[in-house]
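The chain below stands alone and is given in C-alpha cells; this is the form predicted alone.
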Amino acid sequence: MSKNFDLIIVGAGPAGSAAAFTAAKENISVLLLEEHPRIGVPVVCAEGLSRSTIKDYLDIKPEWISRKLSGSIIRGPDGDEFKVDFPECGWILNRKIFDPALANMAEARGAVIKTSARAINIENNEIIVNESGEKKKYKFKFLIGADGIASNVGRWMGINTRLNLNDIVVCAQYLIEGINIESHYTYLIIGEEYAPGGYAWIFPKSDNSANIGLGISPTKTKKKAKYFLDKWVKKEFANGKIVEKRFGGVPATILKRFSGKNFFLVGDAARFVNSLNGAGIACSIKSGIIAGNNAVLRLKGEKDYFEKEIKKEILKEIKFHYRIRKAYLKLTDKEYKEIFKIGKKVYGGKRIGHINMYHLVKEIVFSSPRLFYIGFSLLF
C-alpha cells in the first residue's frame, strides 16, 4: 500500500467519515485514521439528531435509527411539564451502527481506513501514527482534523485549541433499561437541582430504555456532573438497570481560526457544536461534507469556499446559540421558572412544524425587565 495520500483525515466519527466519503468520490486518494479498534465505540453522545439540521446533507436510513421522535416533553425547576408535538422532528440514532456505516460509505468509494491508528505527531507533511503498537509515517498533500474536542491536529497546525472552564460543558450519561418513559418523546429538563448552567435529558432508545444524562457548566458548581446524574437517577430511575456509562465534554466556544494553507478542522475539533444544547452530529456531518468538497478544490489548485460555506451553513446559528448560552449562564432558578412559563404558553400542548428560536428568544426577553436586561444583546 502506498504511504502517500492526497488527503489524510484524522478521526472516523461522523465529521471525518463525511469528509472521507465526499472527497473519495472525486478520485482523490484518501486515508482515514481512527484511534479506536472499532469505529463508533465508545459512544460519547446522546445520539439525538433533528431532521431540519441535516435534511439537505444526508439521507438517514432506517437501520441507523434507534427511535423516531414525535416531539418533546419539557420539565421546569418545579417539576411541572408540558408536551410539544413535533411530528417527524428527528431521531435517536444508534451510533454503533451509524458511525461504521458512514465509514463504510467512504471505503466503498475508495478511501483507505485504518483503525487502532492513533496520530501522534506531524512533521513536514507527514503524519506519524501509532498503528497497533507500530510507528508508521504517511505523507499528505492536505489534512483534515476530525479528532474531537482535544484536537491534537489543530494544536500541531498552530491553532490554540485550549479550553477554559467557561468553554466547556461537562457531561455524564447512563444508558438505562427497564424504565417507564414516553418512548417517542425526548425529555428536556432545566433547573439548578438537575444541571447547573446546563440541562438534563432523557433520549429514548426503545420502549423501556433511554440515554439519561446531563451537562453542567463547571463555572456554576464545584460538584461533578456524575454527582448530579447519580442523584437524579436514584430519585427517578432506581428500578432501572444501568448498562452503559458515558462521560465527556462538549466545547462551548468558537475558534478564531479553523483552517490553514493545507488543512481544515471539522466537527468538535473546530468547535462546530451548538453550545446551548450540545448538539453536534449535524454540524459534524455538514462540516465534514463541506471540508471534503473544498479539500478536493484545494488539491486541484482551484479556489475553495470552505470558510464562506462554514460561516453560512454552520457559524451563523452557532454564534447565536453561543450568545444565548452566555445569557443562560447568568440565570437562576427564578428566571428558569419564568422561561418555562413562557415556553409553556408558546408551545405547550401544541402541534408544531418547526421551532423559531429567534421568536422564542424575543418572547422571553420582553417578558420581564430582568430577562430584557440579560437578553437585549441577543437580539440587537
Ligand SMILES: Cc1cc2nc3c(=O)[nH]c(=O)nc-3n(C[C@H](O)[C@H](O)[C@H](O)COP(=O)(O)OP(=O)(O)OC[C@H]3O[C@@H](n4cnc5c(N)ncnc54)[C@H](O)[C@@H]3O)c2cc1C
The other form holds:
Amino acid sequence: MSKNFDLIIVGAGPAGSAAAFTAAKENISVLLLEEHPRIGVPVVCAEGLSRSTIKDYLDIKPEWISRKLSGSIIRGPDGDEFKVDFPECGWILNRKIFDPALANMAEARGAVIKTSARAINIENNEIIVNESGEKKKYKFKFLIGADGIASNVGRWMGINTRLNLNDIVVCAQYLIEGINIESHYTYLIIGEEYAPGGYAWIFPKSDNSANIGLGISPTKTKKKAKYFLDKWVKKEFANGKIVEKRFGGVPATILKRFSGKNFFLVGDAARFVNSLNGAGIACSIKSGIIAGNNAVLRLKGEKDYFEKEIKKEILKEIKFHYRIRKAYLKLTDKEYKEIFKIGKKVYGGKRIGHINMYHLVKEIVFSSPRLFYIGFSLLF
Ligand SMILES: Cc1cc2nc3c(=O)[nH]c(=O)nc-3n(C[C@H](O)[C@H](O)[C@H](O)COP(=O)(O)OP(=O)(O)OC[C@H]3O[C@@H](n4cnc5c(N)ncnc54)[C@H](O)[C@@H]3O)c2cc1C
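Which structure goes with the form predicted together with the ligand, now that we have seen the form predicted alone?
Once more the chain from above appears, this time first in line as the rest of the complex follows.
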C-alpha cells in the first residue's frame, strides 16, 4: 500500500529542509526523506557561511553558530600572509545543530520527516524507499531532489548529472583540536604545494580547534587530497588531535536542466555551488526556499517562476565564479604568487565592509599580459 503526499523531498540537508519548511507552511502535505538516522550527521563541510550571501533568506540564530568571524588571513604560495578585517562578515556554523534545526522548522509547520529512509528508485509518481530495512512506497504529485552531490533523483528524472574530472573539487578535511590559531579569522591558502587547482582552509570552531582542509582539482594532480592534507597537517599541526576525518567533493559545473514537469532539483543535487570557493550552504537554502514556494504554485495549478528566480538569485553568480575557476585552473604557482601580491595590495591590512569580486578580478586581469590573456578569453 502506498501513502500519498502532495510534495516529497529527498534529502534533509539545508536545501531539502528549506524546501520543506517553505512548502509546509502553505497547507500542503510534505514528506521529507533522509537516509541517515540523524539529520546533520555526518556532513562533509567546513561550515563557513557569509552574511551577505544569506541575509535576505534566513535569520541565523546564535545557537547554530560555532564561531563569529571578523575577517580572513590569506596565505600565498611562499608562506607570506596578509590579514583583512571584515567585521561581522559571517559565521562558522555548527551543522550538527543547524541542519536538524532547519528540519525541525519544517516539522513544526506540519511536514512529515522520515530518517533512516533512503529513496532507492522512482516509478511513475511513486518513490520507493528503504525505511530501516523495509521497502515502502509513497506517491507524490510533485518531487524535489535535494539529495546532495551524489544525487540520484536527477538521474531518475532523466537529467544528466554526471560529473567529469573537470567538474569536481575533491576535498579532504580534519577537525583538529588543541591548535594555535587566530580563532575569529578564516585562513585561506593558495599554492600548488597546498592544494593544486584549489585552496586550503582553516575555519575556526573554537579558541583552539578548527576545520582544516583543502580542495584540489583532479585535473591538476594525480595525488589524492588526503595526501596534501596529511603533508600539511604533519608540518603545521603535528601537536593537534584529529577528532574527525571527512572526505567529499564539491560540484563545479552548471547543469543545462534542473527541473521538469513534476520536479525541481536544488542545492548540490542541482550543482548550485560557488565552485571557486566551494560555498554551497547559502545556495542550498536559497534554492530550497525558491523550490518550496514554486512547488506550491505548481501544486495549486498556478504559473511558477522557479527557473526565472533561480537564474536571478543563484545562476548569475555561480556562472561568474565558474568562469573564474576555469581561468584559475590554467594558472601556475608563479601566477598564484602574482595574484597573492595583488590581493595583498588591494586588501592587505585593510578593514572592509564588502568584497567586490568584479573589481578584484579586473585588478588581477590587468596586472600581467598572460593573466590578461587568460582572463579576457575566459571571462569576457
Ligand atoms: C569538504 C567540504 C567543505 C565544504 N565547506 C563549505 C563551507 O564552508 N561553506 C559552504 O557554504 N559550503 C561548503 N561546502 C559545500 C556544502 O557542504 C554543500 O554545498 C551543502 O551541504 C549542500 O547542501 P544540500 O542540502 O544540497 O546537500 P547535503 O548537505 O549534501 O544534503 C543532502 C542530504 O540528502 C541525503 N540523501 C542523499 N541521498 C539520499 C537518498 N537517496 N534518500 C534519502 N536521503 C538522501 C544525504 O544524507 C544528505 O543529508 C563544503 C563541501 C565540502 C565537500
